[in-house]
Structures are given as structure tokens and as C-alpha cells.
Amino acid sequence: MSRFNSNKYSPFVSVDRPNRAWPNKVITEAPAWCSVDLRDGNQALIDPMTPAQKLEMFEMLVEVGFKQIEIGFPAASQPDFDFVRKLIEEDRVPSDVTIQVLTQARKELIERSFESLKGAKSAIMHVYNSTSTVQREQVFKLSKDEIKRIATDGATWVKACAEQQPETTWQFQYSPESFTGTEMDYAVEVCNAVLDVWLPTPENKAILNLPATVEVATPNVYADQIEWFCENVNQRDSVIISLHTHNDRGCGVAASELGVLAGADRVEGTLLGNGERTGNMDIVTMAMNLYSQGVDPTLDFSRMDKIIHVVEKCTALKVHPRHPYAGELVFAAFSGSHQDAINKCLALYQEGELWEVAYLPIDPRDLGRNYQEVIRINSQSGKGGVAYVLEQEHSIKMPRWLQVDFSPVVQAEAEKTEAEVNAQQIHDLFFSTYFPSDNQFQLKGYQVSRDDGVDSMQATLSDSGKDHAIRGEGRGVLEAFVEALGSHTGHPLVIIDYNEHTLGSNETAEAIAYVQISVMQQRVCGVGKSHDILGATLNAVLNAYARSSAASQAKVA
């Protein structure tokens, strides 16, 4: 039999809730957030954070806006204990931030945890024990009553220790670890027994944290569990229901979102999802999901690159380039059709309007990113993307017909190099294509006059190093110039399309012109630059002619 055998697993038994209410609800405000980066995140690292890294992470969490931060497991290690003391003794905890520590429901560990928090202004004492069927029966080999006794003894010791440190404002939190693997009626029974010890009130609520320590079912099942628990727990008005989801099935964010719909008030997680096994629930993703729906997440991720820098530095874990909202490539479009749609939408968007841009769920600028990072060019890209990059990086606004002409040049380069073509490479390709270095003509000077609606053009061209005067007439200066050039070369020219603009906003800015001409039985595009619009246009015609000559010679060869 193959070792890859699904018969060794059984499906998770769903909660029978024919009248579930959460599917019809919408999240309209953010839950209370608690960062566990310094505890759950730290214990999952190959090399735990140094004290300096912990402090940098803590200060960044405060800057982002977290009001509750779990800072360690002080009874488990001396470094965690020392870090808690450092924050308190050096008065590094802002008055509006509550620190939280975790402890198992054991008397000596609880006492050690309270010792670490002496002098704190406010703190959450988070006590836990495992209640799941598999833990009871296979790990601890204890009965339900014995497991419940561990929880109530822990609650009793927490309450007694808190009474000995009245200078601190205390809040108590209990977690039935592996809640999702615990029978629902038993989970409620244990939590109610803890509440009977703590006697919370609406003014001084207890926190019941319901962790998906291991994600064992689809997010909707977790939501059913949370809704059922909220309906059956005692003293619901005196309890804050908290969630702590892990990502074993890749659904940690979805489970927390549905859990909030089901009645939860608070969410624990880490920035960018660091945590044991596949990680904790990613607060960045969940908060930004709310933000994208017009809900204030109460956390500020406008300096996303700084957040990523601190997280990567402190955890030694790289953020995936496709990580939601935070990854380097999440706002980058390589597909030609995507680029074209983004480019058109951005051209229409006005600051202050509701954000409606194809393929971009939020404005990258809200996270400190810019539009130059949105469109990236490779062999899958199209003309719209190339045009966007040139405009954003170099103020070159190619007309549509020039985009069609230039896009194959960039695609050929991408296919040759088998890599992304960056903005500078695109700029270099543009100039090598439309400003031919072997142009036989150089514009030396020109004069224009008008008589009875007819424009006369006299220009001096350097033709292969020798100066020549050319003359022409037409209905407009450009027509007069192409008539003169055609007479000089013996190849009549026709202007098909023409555009021009300046490359800056001040009086010293150069002008750039784009032309499409018909000459020698082919259509050719040309680009020219000068400090005046007319000079740029005449140079564009000369460059187009040079390209047509080169193409004709190539055909003959």
C-alpha cells in the first residue's frame, strides 16, 4: 500500500448549527488586536531574538498602534523574565499600552510570572492548560474533571497573586489550549468554572481566548464553534472572546475573520504570520483586509517597508515576495492586459475619489509604496506596461501607435535575456531605437515664414558631414519641412501621426515629439528632442527617415 494514504485520517465532525447567524453578518469595526510576536512568534524561531531585537520589535509594535502586546513567557526562561523587567524598570511601556505575559496553570510558574510584572501599570496575566481530547487521553492521561481542576487551580492562584500586587491594574485571560480539538460543551464547562473563580464584571471583564492551536477544520467550522461558545458561556457581558488561530491549513486569517463575524471581540496574531509550524494568524493581512473594505483597522501600516525591515531583521525570516499586501511583487503586474487596465484606470483616478483601479485592491501609496513598483516588464508584458514605465520614470508619454511600435523591441529583449527588463533598460532601448546614432542628417538651423496662409521652411542640414540648404512650402511648418526633405532625398514623405509635449514643468525643460511617417513604401516612427517644440518635431522626422533608410538597406542586404 502506498504511504500516501488518506484513509488514515478522519474528517472533523462539524458543529450542528442549522440556525447559524454569522454568515449574514459584516465586519464593520476592527477587533481589539493583541500582538504575540514577542512570545508565540519568538518561540518559533530557530534563533530566538536577542534583547536588542526584542526591544526593537516592541517599539515597532507600539509605533504601529498595538494597545495589547504579549511580551514573553517569563517563567519559562531567564531572558524572557529579564526582558519584562527591562520594559518596566526603564519605563518603556506607554501609558495606553497593556503588556501581557503567558504562563501555564502551575503555581510556581504563575508566581514567577507575577514577580516579573512587579511595578507594571497595567498587565494581562494569561494562563492556559490544554483541554483537547487527544491531549487529555494520550498526553496527560487525565479525566475531564482533573483537567478542569488544573484550570480552576490556575485561576485561583492568578487571582491570589494579583491581590498581592494591587498597584497594577490587572486583567485575567484564560486559554483552553487546543480549543478546536475540545468537545464544545466541555470547553464551555471549563471556561465557566474559571469565570466562577474570577467573577468578572462588565466593568472588569475577563478574556477567554479560544485558540485553534492546530487548525483542524475549515474556517466555517471554527466560526460555528465560536458562535456556539458565545451563546452558551456564562456572563457573556463580562467576557471578552478572543481568537488565536494558527495556519496549519493555510486558513488562519479566514478563520479569524469568520470568528469575528461569529461574535469574537479580540484577535491575537503576529505581523506577517511568523509562528510555529506554518505560522500564526497574520495581523497585517487581516487588518489590511478590513482597510480595503473601508473599515479602520486601528493599526497603521503606512510604513510597510520599515515594518518588513524590522520583522526580517529580528526574526531572520524573509517575507515572501507574494505575501499579501507586504510582498515586493504583490502590486506588480507583468501581464500585458493587466498593465493596460491598470494604466487606464490610474489615468482616470482623481485623488479623493473612491478607489476603483483594476487589479489593485488598495492604493499602493497607502503602504508607502509608489506606482513605479506597480508595473514590471518581462516577456509576458504588453505595450501598456512599457508605456507606463516610461511615463512614470522618464515622463515620456508615448502615443498609442508608438506603443505598438516599441513594445516588440522590449519583448525581444526580455525573451533574449529571459529576465525582467527594468526601467533604465527600457529607457536605453527607447533611445537606441528612436535616436539612431548613424543618422546621416543633423538639423543645424531653420527659418520659417508665412505668406497668405502658406508656410515656407528653409532649413540647414548636415548631410553626412556636409551642410545643405533645403526649402519647402506647405499648409503648416511640418508639411513644409517634409516637402523640403523629400525633395532633397528623392523620397517623398507623408506625415501620418504626430504628438508632442514637454519633459518637465519649468521653462528650461526639453520638448519631445513623436511622428509616424510614410516613406519608401513603409510606415516608420520617429522621436526627437530639442529645447523647442518645433525643433523636436523636425528632429523626430529626421530620426524617422534614418530608421526607414536603415530598414530599406537591411532588406536589400
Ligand code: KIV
Given for the second form:
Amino acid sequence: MSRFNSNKYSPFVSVDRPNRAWPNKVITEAPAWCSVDLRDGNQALIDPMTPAQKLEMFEMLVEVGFKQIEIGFPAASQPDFDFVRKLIEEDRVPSDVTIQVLTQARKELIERSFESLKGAKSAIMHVYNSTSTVQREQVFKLSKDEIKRIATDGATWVKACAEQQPETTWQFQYSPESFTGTEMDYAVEVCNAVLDVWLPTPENKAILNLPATVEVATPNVYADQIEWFCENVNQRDSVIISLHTHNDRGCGVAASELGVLAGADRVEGTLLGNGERTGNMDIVTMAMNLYSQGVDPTLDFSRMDKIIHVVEKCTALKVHPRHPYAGELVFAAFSGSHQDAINKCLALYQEGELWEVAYLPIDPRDLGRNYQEVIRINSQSGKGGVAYVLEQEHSIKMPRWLQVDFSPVVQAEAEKTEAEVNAQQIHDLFFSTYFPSDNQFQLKGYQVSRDDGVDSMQATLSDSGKDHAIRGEGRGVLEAFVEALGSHTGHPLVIIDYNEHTLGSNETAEAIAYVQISVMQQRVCGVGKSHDILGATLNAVLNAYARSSAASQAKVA
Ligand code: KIV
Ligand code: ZN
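Could you give the coordinates for the form predicted together with this ligand, as opposed to the form predicted on its own above?
Below is the whole assembly, all chains and molecules, this chain first.
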């Protein structure tokens, strides 16, 4: 029995919209993005960003391609005020970027905010007051009319102050804070009253930003609210509808996505979702979601590691390893079946084709990652993954039968260490397994001749430090060698399979060979290297023999 008392909470009352249109729509272009990392994100930090960190973050946001950046709350914080001044006085705002500042709808704060922006080429003055039932009744204890008055007074002061600073191109933004907890007809009433003050035009639009200040309902409810708002607000063609969602229920991105379907034009959020409580809407995730559907996100996240570095440095918050698109593990596959599927798809994928790779929703290279990071080996991994790592990192192309032989070795190591096995460890295990250090044999030289389709081999074999001349004949040099070795040891052996390649592309590249032999009814694999293919294959036979029970019996004897 649950010890929770479900009667403590009530279901969210949604807008009645039987004819909602947004579920049938698709997003075909990116919304206008506004980063609020330097304001909402910064306000949520244990230690707000230093001026140097703010500047680094600002420059990175510009580099990523943001055209609107909320840079602070200058009337509420002296460091924010100073930062706004620094950007303007040092002429650090590119001409195609508009800075935005937030202010409460109070005269002295609005005036101070305008003062911070003196000399800016263009700016968005963002004014807000809270409109929800809870805030009106319990926090402010004011009537609906009184709350509306706060908004229209704020709008009036904003307009008057802007007229005093005509050197700046102004855009005005109003947020009915806690919009989602506000009666929709009242939210529209307040916003319309603000528009009546600002009198926006299609050429000079006002921004109405509709925050899910605290996320309290499923994203479809937000979408219904946005669609209803878009249909009922005045002067829709003179208004930019902006979304500002938070992530309290873990659906901040979904809510903004559905809000865009419902008619919104603009989205506010932060990189990787820093922000109050569970954070703001994560712009990286939403933009990459669009990209994965073939929509140009208009933001550039191809240097994801740099973005993570700057965000972690400025926020002192670590990015979760499973964070969508950005986390260290999001493109990693440990499970054998996933690795095999990825390998097969990547082998078929041709540059320039539509991306269709199992388990990888997007190409990791788009974010500056590489395929090597995809296949990671632990006790859950299979032969395909191990083979992939050896090939990618060490150019070792194991045939399938060798993969089957080697994979349990890696798995045993992963189980023993209870940890991931990295590429270097796999390489070392491969060599310690297939190049036995106690091999009693060493091939010192050989001669081959062919007569009437029969190959003969004479070789000098060092056996436990003593040289022996060995001889054999066969259809092919390998068969001749195997016969010679079998006669020498007294244990006939046959080649089941073999395979070889060079370990590079130039003529001095070493060769590597893989063989599977049968000796004393046991199948054993071996690997050999040499400067030529034949030498590598003969060494592989000797290494295979050295791993067999025939060799261990000889040592005991
Ligand atoms: O979450 C919120 O409501 C805000 C507003 C000030 C826009 O951050
Ligand atoms: Zn917010």
C-alpha cells in the first residue's frame, strides 16, 4: 500500500479544445531562439557567474548562433548591470545580435534597466509580473484589475523610457509570469491591455512570452493553452508568441515542441537546461531534435565538447553522461546486439545518404564526436564490438572464427575487473592471448621450391633453443610447412582456416596472419606477424601450436 496521500493534489484543469489543431501539425522550421543562460540560468546558480565567466558564456552563445540573448537582470543585480555596460561600452555585441534584459514592472526598476542599456544599438526590454491565481490571491493579495494595472503601468513606463533613448532600436517583451497557472481568458485580457499601450505593428512586433514558470501539467495541456491564446489575443500579426518552459515534470522540451506546433514563433531556454529547480527548457535538445528530423536548427552545436566545457565551467554543474545528445555515454553501445547492428549499418552507410543507423538517432560526427567512441566494451558486449575496436584502433581485422575465439577472453577480463575494457587493454589482451611468450619454437629461416605442382619446404626451426632442420611437402607452402612441423613434433596438424592482411598501406607495412589449426582433435587459433605475408602465416601456425595441448604436453614431458 502506498503511503502517499493522493488527495493532497488535484488534477490540472485543462482548456476545453475539442477542435485543437496542433496534433496534426509538424514543425518544419526552427523557431527564433533566445538564450536565457545569463539571466534565468545564472539566477539559479549556487555561485552566480563571475564577470569573466559571463563574458565567456556570452561569446560562446554568439558563436553558437543565438541572435537574441537575455544578458541579465540589471536592476536587480549590480554585477548584471556592470556586465550590460561592459558589453555595450566595449562594443562586444555583434550587429546581428540583440541583447535583452529582464525587469519587474516597477518604475524605478524599469528606469534603471534602461539606464543599463544606454548606447545599445538594439535591445529587447522584457517586463514581467505574475498573473496566476495563486500568486494574485496568496502572494500579492491583489484583485485581477490591480494585477492588470501593474502590467499596463509597466508597459507605459517601458514605452516612455524607450522614447527617451531613441538611439536604440527597441523591441518590447511582456511575460505574464506563471502564465500556465493563470485563467486563459484573464491572461489574454492582461496581454491585450499591454498591447493597447505598446501598439505594436507587423513591422515592429511586440513579444508576448508565455511562461510555464513551474511545469505543472502534461505538455499537451500547455499546447492547448498556447493555441487558445494565439487564437484569442488581439493583433496576432503584430505579436511574436514566445515560449518559456521549465522542466519540473521533465517535459520542458516536449512542452516547447508542442507549443511551437500550437503556433508559437519563438522559444526561450538555456544550453543543456540549466535553470531554476529542474532547469529551463534545454535548447540543445530541442534544436537537435529538429535537426534529427531534417529541420535546420539555425544553431551550430558541432563543437559540443567546447559547449559542455564552457557550460560546466560557468555553471559548476556537470553534464549528465546520459544527457540527450551531449552526454558522454549517449552514443556509446555496450550491448553486443546493439554493436552488431551499428556495425552493419555503418558499413552500409554512404556519405551523403540519409542517415539510417540503428541505435544512433543522429550521426555522432555532427556533434564533433567519432565512431570510435560508439562501441564500448564491457561484460555485456559481444564479438562484433571487440572486433570493431581492434579494427578501428589497431587495424587488426579479425576473421569471424577468431572473433568467436577472442570475445570470451575480453568478456572474462571485464567480469574479473567489473569494469569497462578500453581499446588499449583489448589490444594487450589480444597479444598476450595469441602471441604466447613461452613459445618453444622460433622460425629461423626457410626455403621453398615447387616441382610439378608440389611444394617443398626446408626450414630451420629453433625448438627450445636448439636448431632443427625440418622438411615437408604439400599442395601449397602452408601445407608443406604444416607437414614438416607435424613430423618434427610427432603431432600431425591440419589448417582449418586462415586469413591475412597488411597492417598499413605502404610497402614497408608489416603483415599479420590468423590461422585456425586442428591438432590432437583440438581446434586452436593463432596469430603471427612478420614483414611478409608468408612469414606472418608460418609464425601464426607456430603460435597456434604453442597454444595447443600438444605443446603443453611436450613441455611436461
Ligand atoms: O520562469 C519565468 O516565468 C521567468 C519569467 C521571468 C519570464 O523566468
Ligand atoms: Zn524562467
